[in-house]
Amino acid sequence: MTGAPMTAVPMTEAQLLAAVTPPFADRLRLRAAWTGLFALTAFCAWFVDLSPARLWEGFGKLGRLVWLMLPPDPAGFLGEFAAALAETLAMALAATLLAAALAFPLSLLGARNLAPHPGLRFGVRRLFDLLRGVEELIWAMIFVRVVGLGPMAGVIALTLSETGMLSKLFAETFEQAEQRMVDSLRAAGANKAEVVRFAVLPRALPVMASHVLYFLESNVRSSTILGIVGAGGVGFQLADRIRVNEWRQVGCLIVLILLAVATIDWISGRLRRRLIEGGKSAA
């Protein structure tokens, strides 16, 4: 004997609202969190003197500077500007590749599932914090004093900072490896190198390559800033023209920088999408 089919009882609007409304204590905590965040933001704005009047005055000065840059004019220095831009791109590429090469072995020591000893992992992780905790600009100012003016200081500065960041990202990528495959290979007698080769790298490499491409386009912008403190490249030319108030040449340099960054961003974006799609299809 089968029972009568059960029919759903429609809920009233009040019952539906009560079902989806969070408890009063949760709502109170959420409101307190938003209030605290707003108060903290207001305090920080007051502490750094972020006043609307100063912002309005600053935008007016910025508009006058932009007007002085028009129309952009290289004034016969286009070849020099192009060489400086090529130097900036070379700095970014060299630093990114060096940082990736250094980050790979360090990330193996810093990954929770691959580090040979917890104490070693802790020390390597603190090294990551040290390298990425110091801004590239500070590293550049230090190494300009150590190795002198020029792109070498910029390459070293970017390499140190990006090594810390890429090592952390690579280690976190390794930690997301499928543990069942790792355990299966270990149970079959595979050593650590074989586990990394067959269980970790196939899934991790597309993500790692995507990180490297992102940092390449970021380093092009960073290399420009480092040139201002003497690390060579187009940033050095930019700072020099600003000092002598050659604003049309400044405008030309800014246009060249924007074109280079946009081109690299477009190329690396397409490559990242292909790598991610390839990794998904392989999985």
Second form
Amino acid sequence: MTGAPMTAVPMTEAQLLAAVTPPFADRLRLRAAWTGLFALTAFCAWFVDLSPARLWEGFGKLGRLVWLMLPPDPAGFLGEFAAALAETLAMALAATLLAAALAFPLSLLGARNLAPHPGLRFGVRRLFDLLRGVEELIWAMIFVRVVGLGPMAGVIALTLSETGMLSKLFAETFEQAEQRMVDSLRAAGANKAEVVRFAVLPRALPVMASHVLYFLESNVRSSTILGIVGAGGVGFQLADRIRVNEWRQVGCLIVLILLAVATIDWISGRLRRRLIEGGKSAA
Amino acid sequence: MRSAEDFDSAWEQARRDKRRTLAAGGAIVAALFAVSAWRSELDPVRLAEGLPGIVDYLRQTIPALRSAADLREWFWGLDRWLLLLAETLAIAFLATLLGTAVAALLSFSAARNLARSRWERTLTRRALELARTVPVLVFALIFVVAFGGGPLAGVLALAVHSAGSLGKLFSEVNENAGMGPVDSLRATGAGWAQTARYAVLPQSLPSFLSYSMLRFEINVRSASVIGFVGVGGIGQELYYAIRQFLYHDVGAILALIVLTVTAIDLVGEKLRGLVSDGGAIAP
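Right, the form predicted alone is done; let's see the coordinates for the form predicted in complex with its partner chain.
Below, the chain from earlier opens the complete complex, with every other chain and molecule after it.
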């Protein structure tokens, strides 16, 4: 806006168009961005062999597969499926609790206001960045080679990759502790453990519990697929039934997975809401 | 007025209540852990035997590096692996693009303030929920059957999941858009699609872009593992390396994946910062 007085100046259509059209340089930049995006897309499509014919044929086949899944039917394997699903949930829960138990002492080392030594903190964080940089499924597959087929490999994989993230979140929660309370407890002669117990934990605990619940939800999702590489849980049944073309059982397994995920999300969501409300009323 | 004794007894009572809740909660968590550890075959003895094995495995993935020649020998398949990494990136890119397009189209129907009917909104939301709750790997397993092995199945599996997660985020962005432009466009007689395009999209676009970039980073990680079920990319190569105990290859490929993911995260962080800054200036 030039700050000129707003009087009703009659404008021709050309003037109006010129007034609302962005400057030439901007238009050029936009056009270049679109062209670049288009070229990149075309190249990638060629690179992965994406052709309309393949898409057409594939979607037709996919439609038939979905049709074959209906109605979902366990065909007498409901007991086996339920057991596999229970194993999946157990893996997620065990890994979450283990990760929380491991993350607690690590986060004390990692929190800026509590850490005994900055170098230690740096080392611990980098180690966990590395563990997290590799997907759980890759760890699961490696651990299956080491500890054998079964859910334990999955639990170790989930635990290792979540501990780092959880201890980082815990440490950040501790760092939000009120320094005044820490200081006054120290002034009263409290040792480190007492400072953590009485100044830091009371406010941090609900937040930490909420983080743990969030990770439980995420772990339930992850643990449904670990079975595909033999690391336990319902993923094994799913991959197996797809291999032998039992599509109605596949449909049933997908429905069961969705139900389990939705149930855990619902329970965890309710608990988290209560924690947040409880935390508010306590503060 | 309450006497000091009243206060003392009330305090004692509150303490006792709190302790009881804490003990009950602790007992429940301990019981849950015991059950889940039992169901996921978490045997302390096997675990203690397995953990050194894991450290051993990881040590074996890195050969003794005394000279540049050793390094060259470790990365003997670099040319091939880089090509596969490029394929993985292409899969992630196409999937992000497709997912973003679908999500952007559906996000207006899923937004509370824009949907034309409750039916439209509920249906869109359920569809998006389904797309993001089914794990990517499950989509990949099914799409491999429908579209044949190769990257195309991976692109579509990731795209469906991306559309589901982005659609939810995009619709929330749309719900936060200012309704002023919407109302004025409606007053001029603009239709629903025109309102979405000219009143809402300009406000939402910077957030859309930034979420899409974040999704690309996530998709690169996922694309590196969906190769496990036969959709190409670096994941498939890693799968064979792990299965055939080619320790050095496992180490080299993992190093490449971690490097790529880290580089993309760093670049993405910068770019997203730029986009959201631009967004802050543009409106």
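Numbering follows the first chain given and starts at 1. Keep in mind it's a predicted model, so treat the numbers as computed, not measured. Heads up, when I say rigid core I mean the largest set of C-alphas that superpose within 1.5 Å between the two forms.
- A two-part rigid-body description fits the chain between the two forms; in it the smaller part is rotated by 18 degrees against the larger.
- Its Cα shifted by 3.8 Å between the two forms, L62 is reported here after superposition on the rigid core.
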